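Next comes just one chain, in structure tokens: the form predicted alone.
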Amino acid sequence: MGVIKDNPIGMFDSGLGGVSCLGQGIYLLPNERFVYFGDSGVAPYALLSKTEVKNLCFNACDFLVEKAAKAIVVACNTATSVALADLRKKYDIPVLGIQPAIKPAVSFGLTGKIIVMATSMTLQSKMVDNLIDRYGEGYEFVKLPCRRLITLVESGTIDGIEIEGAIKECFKDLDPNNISTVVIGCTHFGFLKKAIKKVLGNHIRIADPNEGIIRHLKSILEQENLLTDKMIDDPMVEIYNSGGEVFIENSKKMLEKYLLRIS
């Protein structure tokens, strides 16, 4: 039948983190349908080889194509850095990848260190270095892997004492007074903006790529005449997860919390 306007937008992530991107999609594109796949059964991708990550990305995209996705958002920085170019070669629908919000962080024009929070694989990728080289002249960047935070978010923990303690541990070697901006370089951390500010201080600006990728998605869908013409009252979302029902239920709970925070 081919791609039609009323088909869903597909999204996938290594786990629950991309639910933050899904929430932004529902918020900015309220009439669209979405199908989300989280790969929590093998998360985190950052501990795997690049070949393994690519294969998992192809599997996720194949699944979303089977669900008739009209476009796919790779809502995982690690997957984007490793597999986006290859995914675009294979699929004949728009495939977009998220990346750390380094350009928005620089646009704030603030003095002080810019902290890029991401997985080790993302931080070691050419993607991050290229973004810093392109936009970051004159700014001091610190790459900060925070693996434990990803594990906590995967368990459904996105606020409270345990998360705040993990953030403190992650930033223990940095003086918050010397930090101007925190870049979200992993969609898992999109749930932690409130907690990050609570720990580091309200003077911290947070650069989150979710809004930017969804606005770019909207632009692509408009260009391809793929935006739906239908009006719906409630979000139409299907959520799947390789980790099973517990992760699906946690995804739904986290999506609800995210939408409450941005509405």
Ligand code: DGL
The other form holds:
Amino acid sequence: MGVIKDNPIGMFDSGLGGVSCLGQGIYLLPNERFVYFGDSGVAPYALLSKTEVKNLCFNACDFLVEKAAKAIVVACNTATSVALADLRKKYDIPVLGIQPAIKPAVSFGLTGKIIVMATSMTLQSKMVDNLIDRYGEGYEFVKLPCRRLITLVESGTIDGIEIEGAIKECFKDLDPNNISTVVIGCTHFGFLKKAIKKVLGNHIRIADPNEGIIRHLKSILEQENLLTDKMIDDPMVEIYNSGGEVFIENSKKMLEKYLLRIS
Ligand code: DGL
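Show the form predicted in complex with this ligand, please, the one above being the form predicted alone.
Next comes the full complex, and the chain you just saw is listed first.
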């Protein structure tokens, strides 16, 4: 089947986290259609083996290709870190992968520690070390795995005392006064920017890769003449989730909240 410009953009994540990237996509590309797949039935990916994660990524992309995706965004840093190169080999449509926002964090040029919040699989990957080697000279980075936060976001909790308590617990060995920047290195944490600032203080800058990847996607679609010419009034989004209806409903609620916060 030929790829056409009115086909949807496909996105996937291990679960609900990528919905933050979807929100940014809808905000910056309001005329596009989107099809989103969350793999909450098996999340978190970071607890699986790399081979299992790769296989799940192939399944997710096969599903999105069946839904006629004209491009795919891997809206999961963990999946990008283990599978992006192989996915690009298999599919003949553009495949982009989100990565922790280390380059944008460095571009702020602030004095103080840069905290990279991501899964342990992402933090142990070459992807993160390569980004730090390439852009981070002269900066001090701290790798912070925050597993409990993923579980909470998967259950739809993105505000309130429970999530704030869990953020405090993650940062318990760090003095907020010595931190300049927090890097969002897991799409689940794209929902927690407000809560992170509430816990650590307003002086903290947050570097989130969602905007950058959507701008990159836009330029690729432009180059390949794949941006739609249609004008639509309401976002056209289909959401699927291997965990079933509750996760789909939570995804929709979280998408709504995200869109309210950025608009
Ligand atoms: N949202 C995923 C990421 O960006 C979470 C990973 C997981 O399921 O372990 O890395």
